[in-house]
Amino acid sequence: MTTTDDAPALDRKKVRAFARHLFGVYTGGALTFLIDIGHRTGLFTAATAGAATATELADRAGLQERYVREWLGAMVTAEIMTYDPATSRYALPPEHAAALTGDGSKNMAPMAAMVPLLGRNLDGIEQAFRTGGGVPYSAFSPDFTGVMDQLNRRPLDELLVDAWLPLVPGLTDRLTAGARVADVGCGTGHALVLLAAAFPASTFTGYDIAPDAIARATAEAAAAGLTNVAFEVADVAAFRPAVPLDVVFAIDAVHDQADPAAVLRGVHDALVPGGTFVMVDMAASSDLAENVGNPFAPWIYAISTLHCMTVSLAHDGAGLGAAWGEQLARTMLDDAGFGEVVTHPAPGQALNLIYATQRPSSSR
């Protein structure tokens, strides 16, 4: 069937279905703000103490009942919490609490803060769409440092030493025996603080371009009484350590660099022959068609557009983006001179892939 001007007729059912889907997308965005509020104010944690009225829950969290009651309306109708009209009590099911509370890697509540953070620079992103360039990393400061720290701290605590390191043959033994180790794009340095505490015979240096992140890293290491770890403000594209390294880590750091190829070449050249490079990055394909159906792909492309890609393009960079994908990553690692690359899904972090490779013992 066609209209009088020969344009295809619209399938009204499909129009309505898509409109409902689109409204669901908008609703999810709005609810993300309220999940962030629930995390910030301790409402989810307070709810784990048991079913409560709005007044009781507000009292537990030390908050205003009227705001809590309206927030609860959103949580109930979004099927995040339950409501018993007979008792006027609200409850957080334990299965939902597992994803919204606690100190473990399964707590997804800190992730909600990414949405309001990335939304602050929409004007700059719009301008970049029109004229090119991008929004610099500094535009996301200082809040980006804290949000990323909260997002990554729990998974690192739980997974880095016990789940991720054993995936790389011989790495734990190498660190135990004593190795010179660096982390490029280390952020607040929590990964190296954990590694320095776990492997006192090794020495660790973290590099990041953000002074506020390095300040936090230095303070955490000092508070832990660690003397085998240090941090430096540096552009990792110019990574040239004075002493060759045995191991280098890059955790969710390569894809948003202005010159990622230079970073990878620098890491390769900094390693001793046979030295190990461990890169943790997004689990995606370089081929869009292969990402269709991946439930994490919309998030990866979204955060890439709003942060990862634009901070690179702001400095006339490569603009790889978070969805640069395994195929391109392997090509770039090969171009940088690395040997065989082995990948593993990151235990406990479905968004990530762990790449392990080495500088060959002899030149190719």
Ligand SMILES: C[S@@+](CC[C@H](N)C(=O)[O-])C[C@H]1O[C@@H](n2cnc3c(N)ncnc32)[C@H](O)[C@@H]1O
The other form holds:
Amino acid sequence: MTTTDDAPALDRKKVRAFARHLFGVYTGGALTFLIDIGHRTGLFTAATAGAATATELADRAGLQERYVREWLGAMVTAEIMTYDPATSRYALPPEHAAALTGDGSKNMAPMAAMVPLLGRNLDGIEQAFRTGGGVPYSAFSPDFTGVMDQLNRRPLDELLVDAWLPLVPGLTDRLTAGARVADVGCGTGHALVLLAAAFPASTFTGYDIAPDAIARATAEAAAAGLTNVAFEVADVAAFRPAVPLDVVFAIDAVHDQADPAAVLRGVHDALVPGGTFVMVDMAASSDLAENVGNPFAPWIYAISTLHCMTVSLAHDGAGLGAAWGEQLARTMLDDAGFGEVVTHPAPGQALNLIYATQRPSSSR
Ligand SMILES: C[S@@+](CC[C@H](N)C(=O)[O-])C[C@H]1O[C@@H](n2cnc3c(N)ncnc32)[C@H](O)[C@@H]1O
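Can you swap the form predicted alone for the form predicted in complex with the named molecule?
Now the full complex is given, and it begins with the chain already shown.
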């Protein structure tokens, strides 16, 4: 059926349904800011002490009642918290508290900070859409360092040693016996601090291009009294460690590199024959069609457009993007000279895939 001007007739139900969907997207964006506020101010944690009126909750958290009451209106109507009109009390259901509070890897509240952070450079991103290039890492600094730290710290605490390492046959034994280990793009270095404490016979060096991240990493290692871990400001595209390495980690740090092929080749060349490379990266397909229906894919493409891809393109880089995907990753690992690649969904981290591979005994 067509209208008089030959434009296809619109299915009004579909238009309404899509408009509702779109409004849900916008609402999710706005609510994410409020979840970030709830996390920053301690409101979610305060709510775990039991049902409370707005005044009681504000007092518990040391905040202004008027702001807390408005925030609670959003939390209740968004079905994050509940409201009992009979008592004027608000509550955070325990199942919701499990996803918004605590020191465990299931606390998703720190992730909310990523949205306002990525929204900070929209003018620059718009410009890059028009002219090419990108927005460099420095435009997201120093806050990006802290947000990444908060995003990954709890999962690393809970999962790195006990759930991720055992996926790679022999890795825990190798680290226990004593290995030379590096982490490329180490950020605030928490992964290596955990490993250095767990494996005192091994020595660890973390490399990152961001001086603020390395300063935090060095301070954390010193505060923990660790003498088997060090951190250096370095561009890992020119990764040439002084000694051959037994194990290298790259955690969420390859896809946003300006020159990821050089990084992978550098890691390969730095390893001893038989040395292990563990790369944690986004779980996605390199084929968009295979990502349709993946509930995490819109997030991966969105953060990629707003950060991961643009920071690479800002330096005329490869601009792989966060959704570079397993097929391309395998091709690039092969091109860099690595042997068989085994992947595992990262336990406790649905967004990530763990790649494990070795430098072959006889390398190209
Ligand atoms: C997404 S963050 C991940 C940080 C950390 N591995 C984690 O899991 O929290 C990527 C890191 O790579 C670093 N990076 C980007 N390009 C780099 C380069 N060429 N050399 C060294 N580090 C780089 C950034 O500064 C950032 O800390």
